[in-house]
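Single chain ahead, by itself, as structure tokens, in the form predicted alone.
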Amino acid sequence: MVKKLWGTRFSKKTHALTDKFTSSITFDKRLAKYDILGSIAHAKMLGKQKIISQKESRQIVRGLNSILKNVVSGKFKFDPAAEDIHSNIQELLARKIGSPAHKLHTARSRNDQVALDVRMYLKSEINNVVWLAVMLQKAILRFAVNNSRVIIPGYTHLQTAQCVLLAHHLLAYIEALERDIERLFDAKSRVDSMPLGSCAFSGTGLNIDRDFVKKELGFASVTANSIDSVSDRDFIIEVLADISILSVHLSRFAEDLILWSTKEFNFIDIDFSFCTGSSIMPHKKNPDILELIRGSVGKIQGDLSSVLILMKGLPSSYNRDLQLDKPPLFDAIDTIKDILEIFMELFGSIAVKKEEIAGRIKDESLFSVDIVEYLIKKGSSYRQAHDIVGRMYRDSLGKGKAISGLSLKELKKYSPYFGLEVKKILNAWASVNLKRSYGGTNPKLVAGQLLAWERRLK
């Protein structure tokens, strides 16, 4: 039984109920890494500052060495009975070298320790999200780049409106990656602080060396206020922030491709690795990884929401209730990145069905907006050549007559501005190379742009 580290000041053993309610070790101890770390150059420092000897530092070093090479290795058993991590590295520290053990825990306390192990963590774990992203955008640009040639059908309101490149739909995925890599890398900048030394609230009188251990554990700063430092979550809700927004972007990904797949669009074809049947309807192939996916963002989106509500009502300084900071944390991290990896291997695997899509893509009513500029540039007003080509696709569409079929005649009737050269612009290439504002879907600024990328994530 792990000895508890304040359990001298009470008369009685505390229940087994509030034993079991107390207890974080079920999801603290992957913080053991980080505990163990921090604990280390803790220990160096309290050696340094003559706190404890240079022997009990160097032994204390040692001890904590050798329980990491286990955490590392997979072999470190933890003790479910052990109230939390910190008791836990503690007790067993205490056993392999004894008394020297008992002054670690010198100048800090669970509070100021345990926001240091967090910390650590998010930094670690912001880089690994990161990575992964990038590593998405890499997947997204090979596909965008293999497609390169593919026109569709872009919709607004879920209705047909232009024709895009696909290439161009596609930067548009990696274009909010991008901004989703900035805000973590912005946040991480906050995470960046060392906390201990706080010790549980006011500091120490003891003479401790915080830049050192900042220095030794590779933080860009101290904290500035010892209560602020044991009690702020915001490094927490700013980074559970920022992946609930990549979890929203990487959601509407999975619905574009959900729909895409479905017969009613047939642009793409998922292949069975990413994809299940039905117990029921031996036809079915159905998408139920992105189905997930898109639900799974929901619980991120609850994590956030967890320790928000969790931070409202509190006091200042700690309160235990900021134990439960951790599982929506780790879940959020662990979803996060679990749907980025799916997503990487799964853009590799859709084929895209050009002959489908080609079929798509002589619809005429995809072309209206070039009408209306091609009478812009003959001299009209928006206005009027926005109701011309209303009363063209009204009279004509509408009655499952081609524009392209009409005669000079009979385009002259709608407006003298018209030639027969405006049905050089009924076709998906024409109508694509006619967009020629920055950042828009024309063949040229997207080739650039593909490039851009290219040159940009090697």
Given for the second form:
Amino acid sequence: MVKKLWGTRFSKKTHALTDKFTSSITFDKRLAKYDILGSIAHAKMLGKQKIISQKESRQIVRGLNSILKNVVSGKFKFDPAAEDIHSNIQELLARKIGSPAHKLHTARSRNDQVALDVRMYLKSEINNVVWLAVMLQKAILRFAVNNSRVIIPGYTHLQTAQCVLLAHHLLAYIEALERDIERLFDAKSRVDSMPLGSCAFSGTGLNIDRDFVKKELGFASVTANSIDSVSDRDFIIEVLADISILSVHLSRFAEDLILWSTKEFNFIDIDFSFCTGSSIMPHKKNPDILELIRGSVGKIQGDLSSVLILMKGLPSSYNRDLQLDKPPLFDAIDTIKDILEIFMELFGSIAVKKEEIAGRIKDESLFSVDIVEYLIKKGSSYRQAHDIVGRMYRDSLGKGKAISGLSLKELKKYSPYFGLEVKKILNAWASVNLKRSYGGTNPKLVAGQLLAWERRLK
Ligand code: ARG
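Same protein, different condition: the form predicted alone was shown, now please give the form predicted together with arginine.
Complete assembly follows, chain above in first position.
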């Protein structure tokens, strides 16, 4: 049985339900490594400042290091009766080294300790999420490069719009992921501040050296206000918001791929190894992974909402409610890592149905803007050109008549600006070639972007 860190003042044992209800060990045990590393830095500081003896400091550090070894190797047995990970480690240390362990919690509270642990956890996990996001960018880039000559019909309002290069469409994903990565790194700069030494919420009368602990733990700065340090979890909300935005991107990419894999679109084939079947319809091959990616994103949005709502009515300083920030935080981090990992593998399993797509980009309605711009270059006003081309499509669409089949005389009836050379632009390659504005889908521009990203992601 773990002795409660605060038990002496209590004239009576706490109810079993109280213990069960207040305990967080089932989830905060995953902070063990950071809790111990934080304690090691703290013990070294206490020794250096002569708040405890050098000998005691060394004994504590040695004891904590041996517990850390067990945690890292997975041998550590968490005590389900412990109130939280902080109590669990301290109790174990006391059993290992005896009385010096009772000096470890000098000039510290679990309030600043848990803030430290979560910040250390987040610094490490932001790096992991970013690393996976970069790997996904690389997988998408590989897919784009391998299919750099494929033109697809592009959509707005999910209605056929204009031709674009598939690689151009995929580079849009890479751009979005890049902003997600920047946002996470930016959030990390605010996570990277060391709260230990704030104690319960007001600081301490003992002569501690917070800057030493900051350096030991590799933090960029020390938090400047002890109340703020134990009170706020905005840094968690910020990371959850960034992960939410990232997850929305992933959900939309998944939705594109789900649509493209339907018989109706028929642009891609996802390998069997990343699909599932139906228990009743033998012919089925379903994109369940992509659907679960889309679905998991709802869970992440819920995690963000959960912490926002948790915080909104709290009075300043530490409140026990803050314990409940961890399950949603851990869930969001675990979920986004799982999504990123499987998504990058799935991108390597997609075959592009080039022949199917080639048939689809013959549709002349894809070139309406090109004809409008042709007329503008000849001297027509934009409005006039839009009206002319509108009439041409009204007369041809659904009537089995092709604009490319019109004679010069017929073309001239629509506008004197027309010459027969307009027919040269009524194909997908001409169409994408024309989009030379910076950021457009012109193949040379897209090739330049692919090369730039290849260099950047190396
Ligand atoms: N388990 C708590 C949390 O996660 C640790 C801090 C508890 N502090 C206290 N004074 N009860 O926030």
